[in-house]
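The data below hold one chain only, encoded as structure tokens and taken in the form predicted alone.
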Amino acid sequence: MKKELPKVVIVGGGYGGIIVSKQLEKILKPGEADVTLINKHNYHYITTQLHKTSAGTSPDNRVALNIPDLLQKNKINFVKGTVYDIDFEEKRVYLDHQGALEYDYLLIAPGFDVNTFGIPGVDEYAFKIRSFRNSKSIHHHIIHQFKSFKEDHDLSRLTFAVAGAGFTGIEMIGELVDAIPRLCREFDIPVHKTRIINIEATDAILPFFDKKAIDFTKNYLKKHDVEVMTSTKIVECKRDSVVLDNGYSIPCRTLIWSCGVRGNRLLEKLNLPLVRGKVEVDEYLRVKGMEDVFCIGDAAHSLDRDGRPHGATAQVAIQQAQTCGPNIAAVLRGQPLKPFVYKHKGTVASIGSRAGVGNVFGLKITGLFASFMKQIVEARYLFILGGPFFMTKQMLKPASNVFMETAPTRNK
């Protein structure tokens, strides 16, 4: 009688889930385990480039990658589906309309949800950079505003506000700086009729960056007529305006929300140890109290050697995956696990296609060189995914918009 293989189920096709899948492809021998990756969509998107999709400054196929094309079909099974529950006693993962999958070992890596802090109107009227689908809807909405302005001349359509001046917010602002003048030329609308506004609740932009990077960013945004409002809180988002805590209301039909993330809401449905909405994990990235369940990425509350939680960044998720993959293989083989040790390699933020700021291996960089380094970082991820041939093929691939799945445009 043929022996049944141990089942490994991976929930989530983001950075963590994809890299663990690729790790297991390399490590496991044929017939050693039955590995299945579950993801809501059949594509994996590069989260750190979603701001480009939102502004329409990058083609779809440079940001979204077809998951079946990334995996070796004889080693990793792919299931397109949405996980709505997990039974840890019966060891079953339940999918919408698709029954359940049994597992012996499980990886939970469903990514993040956007934190709206309960501000009225944000869920209804603001746009969130949370997925490829949402980012495409932002781009379509912006195009719609330009087209509609030609008919009704409503200036609120040409005001584009970004909430949050952290990493994602500043990158989104940078893409708008590049995209808006191009759209003005396309629709024959004077640029001076448009507004780009960055609204930040604290008194600073780009926290965790040094003064040189912050000063460069401020000067760059000022040079491109971006209105930066710090120490300003949004108290309500309406269909055609944004209400601030100073009593001022900005006529605006496009508010892009980038004010922080939280653990995926799926986690709240599961009987797991949570800290601030994230799953507590041990030094080996196993869920605390469980020998057969791992958790990484934005869903995991993991601590560094000083007891501080790791940030919700792509860099952390990728490094966790590079530890978690071998650890899952080690569990299968009855071998000792290795603890996760994060090694920070620097941070680079782009401000459009021609500028950026960062700190790479202790070197503080700004301007065009920083923008180039950002591209190097993205190329490195493609290298991790598929090696030098895949990286080169992906970077040289003709630009196309093939992933047309979009969210409804609510705020017209």
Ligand code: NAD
Given for the second form:
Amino acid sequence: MKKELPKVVIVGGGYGGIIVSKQLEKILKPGEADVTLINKHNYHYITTQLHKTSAGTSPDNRVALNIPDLLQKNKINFVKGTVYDIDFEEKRVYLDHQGALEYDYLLIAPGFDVNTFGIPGVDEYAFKIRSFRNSKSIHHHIIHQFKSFKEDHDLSRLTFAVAGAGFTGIEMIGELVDAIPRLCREFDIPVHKTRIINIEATDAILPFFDKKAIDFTKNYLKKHDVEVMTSTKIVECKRDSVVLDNGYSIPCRTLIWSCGVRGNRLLEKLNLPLVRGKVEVDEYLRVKGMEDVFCIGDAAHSLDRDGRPHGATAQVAIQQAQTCGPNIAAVLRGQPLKPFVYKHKGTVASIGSRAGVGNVFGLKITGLFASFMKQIVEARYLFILGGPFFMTKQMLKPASNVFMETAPTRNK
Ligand code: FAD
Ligand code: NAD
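Could you output the structure for the form predicted in complex with the named molecule, given that the previous block was the form predicted alone?
Expanding to the full complex; the earlier chain stays at the top.
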């Protein structure tokens, strides 16, 4: 009779889940375990580029990669499905319309959900950069506004507001600065009829950066006629306007909500130890109190040596995956696990394709060089994912919007 192999199930094929899959592909010998990756879609999207997809400034095939092409089929099984529950007693993962999968060891890596703070109208009318599909729907909506303006001349269609001036908000604004003038040319609409507005509740933009980077960003945005409204909180989003705490309303049909993230809402159903919506993990990235369940990435609440939580970044998710993969293999082999130690390499924020700000290995950078560094960071991820040949192939392949048809549209 054929020996039953231990089953490893990975939930979520984002940065965390895909890199753990790649690690297990390399580490495990044939016949050591039966590994299955479950992801909502059959593609892995590069979350750090979703603002480009939203603005339409990057081709789809640079952002969304077919998962079966990334994995060795004889080593990792792939299931396209959405997990809606997990039974930790029975060791079963339940999928929408697809029954259940049993596991011996489980990795939970479903990423983030967008924080809306219960602000009225945000769930209904604001757009969120949450997934590739969400981002495509933002792009479709922007195009629809340009087309509709040609018919009804309603200026609220040409006002594009971004909520939050953290990393995501500023990166999104930077892409709009690139995209809107191009769309104006395409639809033969004068640029001066458009408005790009960034609305931030606190008195600061990019709060984690130094003064030089903040001043550079402010000047860049001013030069490109972006209206930055700091100390201004959005209190409601309507179908055709955004309501501010200073009593004013902005006529606007596009509000892109980038006011922070929280753990994926799936986690709330699972009866696990949560801190601010994220799963508490130990130093080995196992869920607190569990020996056979790991959690990494934006879903995990992990602490550094000083007891501070790690940030919700791709850099953290990738490094956690590089520890978690070997730890899952170690559990299977009955070997000791290694603690996760995060090494911060720096931070770079792009402001469109020609500018950025950053701090890399202690070096403060701004402008075109920072934008170039951001591309190096993205290339490095492709290298980690598939090696030098894959990286080069991915970077040189002709642009294509192959996923265009699968994205939903939501016009207003
Ligand atoms: P994700 O990358 O979000 O992946 C989660 C995966 O799980 C997805 O494929 C999703 O489809 C799948 N999934 C979710 N729920 C289920 C379910 N129920 N069943 C099955 N599958 C499911 N960080 C940086 O370090 N540098 C940056 O420059 C940077 N830029 C960013 C730009 C933007 C616009 C955004 C939104 C974030 C950025 N971040 C950046 C943060 C970074 O993208 C996240 O920290 C990172 O994606 C977390 O990785 P993850 O694997 O935990 O989750
Ligand atoms: P964030 O929490 O960094 O910023 C959200 C901003 O929204 C804050 O400045 C907050 O004051 C503002 N805000 C909240 N409520 C508001 C309201 N009602 N009206 C107006 N403004 C409001 O979140 P983010 O920018 O979405 O980033 C999420 C995570 O992704 C972070 O961990 C970040 O580090 C990471 N990220 C990193 C990069 C990068 O490294 N280049 C890029 C994007 C995202």
